[in-house]
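The chain below stands alone and is given as structure tokens, in the form predicted alone.
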Amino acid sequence: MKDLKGLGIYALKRIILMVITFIIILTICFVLIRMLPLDPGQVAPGTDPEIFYRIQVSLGRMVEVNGEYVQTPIIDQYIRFWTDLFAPQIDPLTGQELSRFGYSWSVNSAGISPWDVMVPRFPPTILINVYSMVFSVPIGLLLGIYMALKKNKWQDHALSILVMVVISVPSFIYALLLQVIDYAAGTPLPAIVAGIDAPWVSSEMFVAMILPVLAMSFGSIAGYSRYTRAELTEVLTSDFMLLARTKGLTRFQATVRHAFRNSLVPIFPMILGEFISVLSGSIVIEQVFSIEGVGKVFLQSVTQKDYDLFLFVGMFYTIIGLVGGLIVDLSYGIVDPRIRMGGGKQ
């Protein structure tokens, strides 16, 4: 009971100071952001630009002085954008709601809701990182056990110089060398996922993302099995492995009974991150492939100065990395129960 009572003190103080870092990277954020001209020929081109000053007008961004639309200060936009997060306002005219998060121009000349262009990036991100999880978690563990029983032996050094090799290459350079390998062999599997006409969740789709998830599935498997390795050797070398051997266990009874188990307890926090951070998507690979997911949003917003949009995709990731930590951090006192949360092992 007392331990689940530090562990809720310790959940609450982390919550608190993660809203007060997420409102400081927001407003850092929303001012840098705000500093920026707003030329409807760069930010909303193909736009009218009446329309686009209106919508700005009543967004409460910008005001008509002498025939001319000039910003408001910096501090009146950041109090109307919190105004509107919670009480969005009624645009005069057209007696709609106006947005909560500003408008997209990149992604419709008319102006839409940033969110409205989030909500149907998220199955191809989503689907992309949960099959390279499922491929690489089990593969990558399996070898680092294998690395850690076979230690300093002929099959652990190659490994360990194949698994350093894989990791120092970014993910887009296998995303490239898979596309090109594709090609030259004349594989069914396609170089680019866009223009498939199927469901995400189909046979036919999940053919078309083999590439894309071996192409982010590298890096994570010789990680996975690097630090595996690195706790299992530590794990295999202690007290408690000898005297399990000397009670009749097999070197594999000992082994995935007692080291595994102990030694997942780095690993399983850094596992469930990368879980829970499965929206974040990847950025890199969605765009050599033509994913329309989450990560070739951010890329489109970036280059196409769509600035409200920049800034919902930057405060999502944002929100998913804070979350993430968060969780991992109490998912160790769940491994291990010997972890106090705040006050270290009992």
Second form
Amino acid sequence: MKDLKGLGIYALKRIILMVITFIIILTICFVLIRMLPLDPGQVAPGTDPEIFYRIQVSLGRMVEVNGEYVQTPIIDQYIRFWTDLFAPQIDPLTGQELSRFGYSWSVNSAGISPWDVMVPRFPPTILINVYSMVFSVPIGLLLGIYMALKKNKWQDHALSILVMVVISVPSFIYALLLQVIDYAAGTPLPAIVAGIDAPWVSSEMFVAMILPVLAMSFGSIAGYSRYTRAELTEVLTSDFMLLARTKGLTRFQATVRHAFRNSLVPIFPMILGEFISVLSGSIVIEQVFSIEGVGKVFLQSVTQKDYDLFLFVGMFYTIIGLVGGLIVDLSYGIVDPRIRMGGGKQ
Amino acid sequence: MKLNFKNLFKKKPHHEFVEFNDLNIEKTYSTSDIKKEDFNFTQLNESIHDLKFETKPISYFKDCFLRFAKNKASIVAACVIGILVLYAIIVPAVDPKSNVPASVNQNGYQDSYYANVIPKAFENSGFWDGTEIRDVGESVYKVYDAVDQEQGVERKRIKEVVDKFFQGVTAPNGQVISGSTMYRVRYDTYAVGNIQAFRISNSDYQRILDYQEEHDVTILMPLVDYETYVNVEYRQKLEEQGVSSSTIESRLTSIRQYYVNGKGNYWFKLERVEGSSGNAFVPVGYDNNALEDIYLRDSEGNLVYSTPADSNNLNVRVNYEHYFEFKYGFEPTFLFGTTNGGRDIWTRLAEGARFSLLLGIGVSVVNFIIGIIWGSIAGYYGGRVDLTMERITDIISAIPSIVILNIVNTHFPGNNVLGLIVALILPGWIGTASLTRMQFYRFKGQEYVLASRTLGARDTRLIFKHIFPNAIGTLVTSSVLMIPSVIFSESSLTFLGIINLGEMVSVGSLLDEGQKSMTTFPHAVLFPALLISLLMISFNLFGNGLRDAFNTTLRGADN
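What about the form predicted in complex with its partner chain, after the form predicted alone?
Zooming out: every chain and molecule, the one shown earlier first.
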């Protein structure tokens, strides 16, 4: 119980630190982004400048001086940003509530809240990542175990070279090569996911997603197997393995009950971390296969100078990264009670 | 039983004792037996020194090198890296395709007539010779063959007919509804043929004439005049066939367009035939082997080679392959083929590799320097300094680098490379810094450091003389492993189009370019993909080999 309490205090400390880190990052990015000029011709090319300026004024980002619109000081904008976040103001003309996160102009020329842009993008991103994990985690672990058991035999050497090669090649190369092969084979599989009209969890959608899932899985499988092999070979040579064999366990029993469990201690948090990053998606894969996911939104906000959307997605990525790191760290203490997170020097 | 055991135990010492006694009895010496002459001095007038090692000492780095040399995969990887670096340095410097002067082409070599040609290394070998297998219909085959029959055409479009087959649509009952003869031919993508309506200046015309004489080749070909044929003869033919006047106009437009698409290669009369699988244009008199030319002739019936376009320029028809040699000074042979835009992949790839390598190494060096300075300060002083510095790195590492990249890019819209470098350096040094910090924590408490401190060594001496040399191997290895990750980030960003390099080229932008024509010309993607994979694999293998070599805990493990 005392351990759990220690873990709780440690978690609380880390969460407070995380919030502070996040606010600092948000502030830096906010200032840098708001320093950019707000020219409707560049930022919102499809929008009527009058509507654009009106919304900017009601959001407190611009003021009208002698018929020209100038940006308000960044410190005022910053204060307004936080008040809007918790208590959005009412648009004086339409009587509707203003968006908490500003407006995206590239997705909808009439202005749309980044929140509404993001939410429908989650299903494809999550689905592809989950499929990829379902593929890669078991295959990767099994390969790693096999390599560790055949350590320094030809099977291990051959697989190690293969893993090395697969891990080095960037995933967009797989994506491109898979598409080339797909076209060369006369397109038995759809090369683009966007055109499929089927519910998200269905067999048609699964078939359409096979290529991106494969492109994502190669690297992960190689990564898991290399990591598992390294951990397991280390555990297999420990003294307690010898003891387990001496007390009469078969090689299989000793490997599964003692070695594999212990080698999972660093592997499990790694899988957990990957699971959290499922939300952020892969920009490259989504771009190559035209998947309308989170990564594609981010790319769109970058290329089309959609600042509010960019800040929103960028901060979303930051939160994912921070939370992921925190959960991975905490899970070490939960998976293996011998590890005391945040413990002193003793 | 008890007695027996006792005897067993006692036997040995007893025996030894006896032996010892025997020795003593048999060999007894007295000092008087030793003669003085039997002794001599080892040294009398010289002092004793430690002798020099007769073998050469093995330094730390030599030891590492010896262990690195045992790792065959790393040696191969190092060789591959060496070859790629040489390729990236030599090819852009030496290859004429990379050094086309701005007076010939503004932005280096680019030729739209040779766009999307297939890689060619061995002429006429059937493999890697710029030819591909294509299935063409009968009418297209006839046109191609007729083009090849023109006087003075050396490079034939159709290298050989591999197969001739009937492709038909069959009804469910097995009856052939419609179909046509197809030719499976080996098509030479380098056969661009003769280009018409080519505008050159009078002085260039003179230079071409000189070049023709000097090199004994034919560049200038007789001009083709399809307008006269279409407007007079073909119209008359259609009228005789009783085609209505409105249909005639549309027929004339379509045949004119067909001649335009031929870019001047169709030197013969064409006519429309109605086949079983649609209408097509075929050469007049092809089947009787009597093609009729439509060359432009002057009043005396001589072939015309140029017509004035305006006061300074002439319209000509050129054999483009020879004209290409005249214009650029090298043959149109592309080892890796060309891109959609007509750029040579072999040289572009070398330039891309040069950019990627330069960026990778440069960024890694900067990251290494910042990282070791930051990490040494944090690791050596520890305590509150360390805590503060750690929080700063925490914050920097939590910012997604792509956010920084985009912010820098929008602040400096003209130069995307600056944003790329900032985005790669800003989070890049943190890994080296934390590694350095760890190494400092590891070594700074050790006895030899304490001893040196007790003797009065200053901080700088402790850091640079005692701690740092111990950590250098690990740190160098980590910065070598940083190079592939930098190249990976750079190529992803340029591939996605987030970074626009403008005139510069990287492997990522080549992949992006190749992706556009990927479905029909996969070579434009395959070669850049191959290069970047090779680069990443060999850098990773090389770095891993270095890591194992520098890892002192593994010393002697494999012996």
